[in-house]
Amino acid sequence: MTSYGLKQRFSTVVVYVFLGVMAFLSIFPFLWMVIGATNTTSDIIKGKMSFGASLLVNVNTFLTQVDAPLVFWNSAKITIIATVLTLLISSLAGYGFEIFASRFREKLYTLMLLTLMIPFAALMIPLFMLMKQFGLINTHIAVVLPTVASAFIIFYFRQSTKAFPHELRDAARVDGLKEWQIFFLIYMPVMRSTYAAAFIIVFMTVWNSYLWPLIVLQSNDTKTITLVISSLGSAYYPDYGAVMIGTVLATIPTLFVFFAMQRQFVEGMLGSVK
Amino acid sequence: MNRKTVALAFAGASLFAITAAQAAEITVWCWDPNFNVAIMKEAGEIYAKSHPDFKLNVVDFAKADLEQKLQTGLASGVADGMPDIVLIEDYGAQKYLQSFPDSFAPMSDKVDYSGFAPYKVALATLDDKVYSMPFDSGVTGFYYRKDLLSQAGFQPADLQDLTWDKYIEIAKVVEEKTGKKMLAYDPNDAGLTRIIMQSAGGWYFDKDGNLSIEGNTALKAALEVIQKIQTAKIFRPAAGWADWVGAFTGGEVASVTTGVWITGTVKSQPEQSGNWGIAPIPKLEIEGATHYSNLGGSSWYVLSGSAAKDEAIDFLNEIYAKDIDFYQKILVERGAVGSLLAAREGEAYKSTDPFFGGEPIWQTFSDWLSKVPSVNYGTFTNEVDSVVAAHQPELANGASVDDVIKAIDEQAQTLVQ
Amino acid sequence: MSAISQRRMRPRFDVNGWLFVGPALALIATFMVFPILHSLWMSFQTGLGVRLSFGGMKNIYRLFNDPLFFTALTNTFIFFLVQVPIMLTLALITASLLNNPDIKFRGLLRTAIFLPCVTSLVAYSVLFKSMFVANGLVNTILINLGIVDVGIPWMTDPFWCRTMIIIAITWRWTGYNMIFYLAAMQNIDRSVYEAARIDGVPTWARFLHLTVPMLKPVILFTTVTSTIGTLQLFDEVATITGGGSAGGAAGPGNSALTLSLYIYNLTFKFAPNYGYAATVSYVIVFLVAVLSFLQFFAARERKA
């Protein structure tokens, strides 16, 4: 009895230590970034680990070099449109692939997964030529479109749909619901935690996306925050203080989305299914 | 009523101004907000004084980003969305000119190139046409901490005519007396190798652009120096650019040997004012060896698909090839040493700098600039450089220089095609 | 089995099915498949920049005689074989611990562990470089703890450089994979756990025999996507080992040169050889296709 209690307590301690170490290691670099935002460039390079007095100077440098409202607006616009479209189109397809039968289904699906496997560097030039033919160079649509065509998120939705209870769908059919109604009224609410995870992942990916926006966006007024930070960080003698301000600011929206969405993990299906 | 008319007139005027400006807007891509971006904006303002219609749109990217965009655009043959003027690092000049023929506009019939440092003109020449407006130079210098070296018993006069062997001897004394290493060195970067090699008129390629590794005396001598530096352990290892910069700005090492563009960075530590001096870089002991070399540097190019091509060339020519005052301004404000030799006759070039103990450093650098040996950077400098850099750590482990050169040659052969 | 019975029962599902998957397929065909075919065509071209000509099998021949290609291939496999299992195991254990409602501060811990993957790449590279330099934070801590006597040569020794890259990737992507596991765990019925717990089944056995089998579709998903991610590994190696003035090596002795970095160099850093770059990228396609097939196959096998 006592030995069982001790053992129990011991394993609880182990669990907390493990999670604590994981969390610390994860948060440490972020902390360093926040500290860096208050230090001068030379202190940042030296790896100074305490808060400095240069926060306002850094903010000022950042704001004079960067049109912050514009680049944040560009990033937000692209990210929100791309995320919503990706979730809608990919979940429709993920659900469709798992639920509906067709002779071509698995072949098409495999073919689609193959598109994940080619490195993006190899596609950039053909894709750029294509965008040119559509007349979309230097537009935000050109950033959004290839993102929305995401085999990766379709793959995720299909794998997650395997856990979707078939009884629910059969019952809905008996009740006379149309296929699209089943999808929007039953599947979507039930799969909340999957949508939440996908939302976080897509939002983060698009918000931080770099290579493709860099290639298609040409002028200063279309640039996103990620592009701006990258060019700040690559001077002969970069102002790392301003870079840190930029990275901290650029991280906030994703963190906010994560906070907002993670409640879905806790609640998950508990509410609506049972 | 009045106010309304005024407002309308104002709106009309600005509308007009926009259309006029669009007709003459020149777009430039470059990469360093505190350096070439700021300098280009300055150039635009000067030119606009005599050309009121002129409007310059300077877009800055990270250097690697700019190269990606430029190469994607050139490869797709897409003219719109491309800039009118672009900045290209000198090592890549021939790669662009040869990979994308007819994409850049020759300027030799409009620009008088006799006034520029000869090596800058040679590197942008293809089939007897010159395609660039030479911009900043990477003429090299040996920047040293006077205080630390005199503590070790070496006065500025002792450092003016060094060989690399002597340099290594000094380094050992410096560490013994001050506890500081002589230099910060990143074994994964071949910058120092290139400096030493070019100082003796050598490169990875011969004058005709053919790969020249085995039998290249300058490369061999350079790698021997690199090996001695590594085995004598006179360096503080550096990992990447920021760490390397941090080593000398943070006072961890006694010297740095690199391009003149580092001057601004060296001067970023006001408390070290007066403690720094410059000397010519040490020399190899082979035929053709000099104290002068180059690292990096870049030039402006005009795209031949540009609608405002002629105006862009005229703009570059008026400012960068003729305006001596402009060069004084960018030297004082940005520490940029241009490659127009006549610029050194200006006031700023004659000025002295208290940071370097009152030496006329700019005059000195521009003297060295005119003596930098001309080499052919060829089409494949980056390829071969990555191979050389990958083999440098082996030298530290005592591999023979001849074996390393053989291995480099073997790998480089497949890349150079 | 169920697919067959469904088809027999309701053949008109096909029309609905096409409506569901149609928009996605149209987009993928336009913006993925078409460029992929274009690049396949490019892989048969040789020459620099726009001076291309049809080269037939020349690029394949070059591939087999290219020492740098084999360096990149070896490095990529080292990263894949060592890193993916470590990261996914870590992510799975963390997720199942965080899924326990008795753990306090769950929300905070979850957020903290997820944080690395939202950090911008620029900050990430500055940070890792400064932490792992010779006299940086990591070596200082290791020396003070008495784990090592002299600093580890992270940036100058091939083995330690690869280790550092593996640490960096694991740091960045463990929390990311944890998200998928956490989301999937919501679909597991709690009562099964309760029953097992009351029956005295130990924690590790519950994890191994209940959690893992039920998460199999998502584990398969993360395995396949991590395989793809690691075989296309680029960001970490490019930003942490890059930054030299002209060419520069990818880590000591090119120990961090991956296939994707090599493709990137062939396209952008070197004299642009689009045809050869495309050929190397089809090597990745081939490898991922084979590995994914094996992974799907292994997953199916266990099911039967």
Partner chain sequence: MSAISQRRMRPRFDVNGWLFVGPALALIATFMVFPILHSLWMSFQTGLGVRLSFGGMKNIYRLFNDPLFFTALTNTFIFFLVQVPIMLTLALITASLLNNPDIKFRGLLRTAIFLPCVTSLVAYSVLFKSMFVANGLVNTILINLGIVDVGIPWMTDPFWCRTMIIIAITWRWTGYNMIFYLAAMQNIDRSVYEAARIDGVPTWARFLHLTVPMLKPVILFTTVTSTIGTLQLFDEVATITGGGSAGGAAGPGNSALTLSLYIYNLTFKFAPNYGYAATVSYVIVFLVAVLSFLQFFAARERKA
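Positions refer to the first chain, counted from 1. These numbers come from a predicted model, not from an experiment. So that the term is clear: the rigid core is the largest set of C-alpha atoms that superpose within 1.5 Å between two forms. What changes on going to the form predicted alone:
Core-aligned CA deviation for residue 28 between these two forms: 2 Å or greater.
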The other form holds:
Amino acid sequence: MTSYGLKQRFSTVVVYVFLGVMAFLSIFPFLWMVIGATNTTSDIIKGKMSFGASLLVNVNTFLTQVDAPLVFWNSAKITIIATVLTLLISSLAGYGFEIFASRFREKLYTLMLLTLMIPFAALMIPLFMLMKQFGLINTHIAVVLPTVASAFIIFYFRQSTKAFPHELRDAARVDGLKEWQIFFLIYMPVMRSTYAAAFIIVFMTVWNSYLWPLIVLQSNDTKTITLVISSLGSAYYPDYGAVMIGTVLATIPTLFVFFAMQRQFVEGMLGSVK
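What about the form predicted alone, after the form predicted in complex with the partner chain?
Keep in mind that what follows is only the chain, not its partners or any molecules around it.
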């Protein structure tokens, strides 16, 4: 074997070792969480890294302390409504910014992108006062409304729309379709990979959101799974086994959504248009 072949094989081995280490570091927190769900609180604190026999006890403790169907329903309702509205409104905005030309389009678009630089902490008090004026405090609507116009998702859809074949739009216009028909009947099916990638991003963001729901959701009947798990972990004597059970259960929906749509996610992130 030549020296070039040895160098190439060595570089391949280094790459695979590096990727293996990174994959382990990425998976380790989830693995530790699953193992912790089977152990007692004292074992978790000690850092025990082997499966225990307390799984059923932890499940029973979690279900006793938490109204699991209610909090999962709250999280699912908020996430699904927010995701659907965000995709609809943000894709309409991204489509409009790219397709329709105007004198102030780029200035307005730049101004919108500048809002990404504003930290959410600077918006919390104005948003809270606004929701209070509309009487939406302690309602799920207050959680959904700030998410439906996402500057990042609008940016993502506009960039993806650059790959949208304009010939399809022109042909649809010749056939007599109105602009809203072109969007719903032509654009959305063609850009389904983009929608799938955006769906995963928005779904995970809303499902895992913590700070804003913590501020506006004040009663136990309206709280989401992230808030409930946080309250379990901040108790005076926290039961970490129950916390781990709740965390594992809260992770399952996001894992399911990602693995069910991972192919479309990769296509959407690469800008695939079929």
